[in-house]
Partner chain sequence: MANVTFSRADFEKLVGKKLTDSDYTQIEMMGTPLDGLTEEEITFEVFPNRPDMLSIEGFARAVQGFLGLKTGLVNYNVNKSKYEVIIDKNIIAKEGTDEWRGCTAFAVVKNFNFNDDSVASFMQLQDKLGITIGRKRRKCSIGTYDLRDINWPIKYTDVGLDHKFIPLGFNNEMTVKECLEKHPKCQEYKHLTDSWKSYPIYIDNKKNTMCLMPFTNAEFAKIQEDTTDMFIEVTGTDFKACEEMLNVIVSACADRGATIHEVTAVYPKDVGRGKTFTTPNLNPSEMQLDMKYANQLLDLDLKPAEIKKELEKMRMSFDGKNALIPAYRTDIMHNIDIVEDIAIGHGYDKFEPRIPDIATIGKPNPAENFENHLRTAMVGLGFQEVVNFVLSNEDKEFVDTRRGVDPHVEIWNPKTADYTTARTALAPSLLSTLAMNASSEMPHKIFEVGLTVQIDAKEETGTRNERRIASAASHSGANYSEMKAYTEAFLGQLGKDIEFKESNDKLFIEGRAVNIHFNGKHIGVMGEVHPEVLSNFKIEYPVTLFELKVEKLL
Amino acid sequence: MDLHPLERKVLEGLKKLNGSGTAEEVAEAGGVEKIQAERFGYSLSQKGVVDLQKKESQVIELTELGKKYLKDGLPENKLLKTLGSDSKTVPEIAKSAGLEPREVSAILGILRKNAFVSVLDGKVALTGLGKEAIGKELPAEKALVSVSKSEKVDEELLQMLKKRGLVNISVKAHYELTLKNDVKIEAGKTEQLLTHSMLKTGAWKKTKFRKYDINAPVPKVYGGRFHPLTIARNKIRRIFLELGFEEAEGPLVESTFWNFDALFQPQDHPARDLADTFYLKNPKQANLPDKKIVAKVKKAHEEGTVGATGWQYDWQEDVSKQPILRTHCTSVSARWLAKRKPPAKIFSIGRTFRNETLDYKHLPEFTQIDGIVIDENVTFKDLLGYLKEFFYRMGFEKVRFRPAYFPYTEMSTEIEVWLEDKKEWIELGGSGIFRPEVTEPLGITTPVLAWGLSLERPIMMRLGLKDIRSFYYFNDLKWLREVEL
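Chain structure, single chain, in the form predicted alone:
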């Protein structure tokens, strides 16, 4: 029988142990690692040489707090001695015993369960049983001693110690190997490697080589990998770059000028309310762009542009200087509109912040994908085409558009994709053509296609997650290793 050198060492270890032992014992006797004793013990069992049995046992260990109580005594005893013959309030007991009031309350619950104390009018007093228990070893103390000596402990007491955080209870598996007496192992050496010297001298012709089982189980090795959202960001970035777009970036701390005013959102719009936006105390004011741009935006709000009347109110420059955490990446698009000339295709992927109530589909911090196309020849159909192509490359075959309203686009539409497993349409973003009140103050006279899309939500749908917080708060190492996007 052809054996691996480590299989031979496992067998040598078993022979030293008179034919049987745990994987740990075999590893020590044979001079191999424990994982090698288990792995090659398994291969030997497949060859009928060794009997391999997996066995489980309960392991009970004292926690650090349990060790402290074992050494210093349970706080119950300290509390019983503190009470003595007088009745006291919880704060008085805590002060006398040197314990926290919360700890005293928890201990009193245990003592009341054992009928050691009584509580009347907010004062605690010892009962007859409590007085007898002073200085004596309590059942919990006996149990701690038993656990430290690996002795059997009453199950009810054990669960009580676990609940108090004094012991850890776990189930550990171990393997036992037994050598089969009726199997004969052939002596002789087998080579593992074919060397240059063997080829040169021809010695390989008379050499016995070890056979390899390519189907033999081996431990999984997990290398480093990107988080699913990072993988998604890279994929989205690649899609836009392949479509000829240029990537843009902008600040996380933004002025309300770029976040709202430049996008033709009136200064009394509900989206600016504290319920939706994070306003900053420091810095007190944000910087504004060139005065000519500010003046044109002011005029667009108050009077409108060619063929429009604006919002007809007194626009306040001080309001536009308020610093905020940006609520969307459209502020990045607005900044770039002011410094780029057509034709241009620009996208951004960045963190945005809104004062949302945290739940399974909302986060106060999330990632937005924003894009604009500036060209005199583009139309609304081009907008739909870009978005269909993007979502198709993201793996969504069915895309539809629903009419919508946004203060800064006209025509406007919301994008929905079809989820086959849920049999429903899910809204994933908004889009439209920027209004002249947005583009003209920034020096653009050609059509501008624009969209803002969510990153987390479509990826959440693709991966079948039920809670968007899974990306940030409930990360499962097994899921992170195995998830495919």
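These numbers come from a predicted model, not from an experiment. So that the term is clear: the rigid core is the largest set of C-alpha atoms that superpose within 1.5 Å between two forms. Residue numbers count along the first chain shown, from 1. Compared with the form predicted in complex with its partner chain:
- Residue 445 shows a C-alpha shift below 2 Å between these two forms [criterion: core-superposed Cα displacement of 2 Å].
- Relative to the superposed core, residue 196 shifts its CA atom by 2 Å or more between these two forms.
- For residue 17, the Cα coordinates differ by 2 angstroms or more between these two forms after the core has been superposed.
Show the other one: the form predicted in complex with its partner chain, since we just had the form predicted alone.
Coming up is the bare chain, nothing alongside it.
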């Protein structure tokens, strides 16, 4: 029989023990580690040489808190004494017993269960039973003592102690090995490793190499990997670059001017609410761009551009200077609109911020893909065309467009893609043609197609993720190392 050198050592150990022993004993006798005794005991059992059995036993130990209570007595005793014949409120009890109010509430719960106390109008008083119990040994106390002496304890009491965090109950397993057949252990004729010297001397020609267990488990190796967001981001960059787009970027801290005003969102628009937008106290104020642009934006809001009515209110320059964390990357599109002439196609992928509470569906910070096409001849059909092409290249074959509303676009659309496996439409972004009130103040007189899409949602669909916090927040290395892309 072809044996691993450590298998031999385990067998030798077993023999010294007259053919049976625990893994620990075998390890000691054979001069190997306990884990090796277990592992090679297992491989020997597979080969039919030894019999391996797993034995389990329950171990009950006092926790640190349990030890403390054993020494100082249970707090409920203290509490019973504190109460005496008076009735008191929880804070009063906490004060005189020297306990946290939180602890007091927990202990009162236990005492109420035993009918030792009653609570009336927020005041706690001892019942007859409670008065009798003062100074006597409580069942929990008895149980603590028993545990410390490794005596048997009533199961119900034990579970109660566990629930209160006074004992730890764990199951310990050990292995027992028994030699089945008297195998003759041959002297080691086989070699494990092919060595440098064997190759140098040619000794390998006369060497017989031991057969390996080709399915034996091996330690895990993790290489470096790109983050799934980086991979998606680069795929999207490639698509837009192939379609002839220029890649743009802009500041994370934005003025409300570029984030809202330049996009024709009135200054009392609900999207500007504190509930949605992170406003800043440092820096205190942002500067505005070129005065001419500011004047035109003001006019667009107050009385409209040519042929338009505007929102008809007094536009405040100071309001537009408020610095915020940008709420969308459309601010980047607006900035680049002001510095490019048609024809131009521009995209940006960047972080955006919303003052939302973090949960499995919402992030206060996420990534948006924004794009614009500036050209004399573009139409609504071209907008749909670019988006259809983009999602096709992302792997979504069916796309549909439904009317929506954004203050800065007309023919506003919501883009939905079809998920074949889930048989449902999923919304992945918004788009439209920029209103003239947006483009004209920035010096553009041609139509401008525009969209803002989610980066995270399509990846979640692809990877079957249910919790959006898998991105940015959990940064779970196990997931990042093992995720199938």
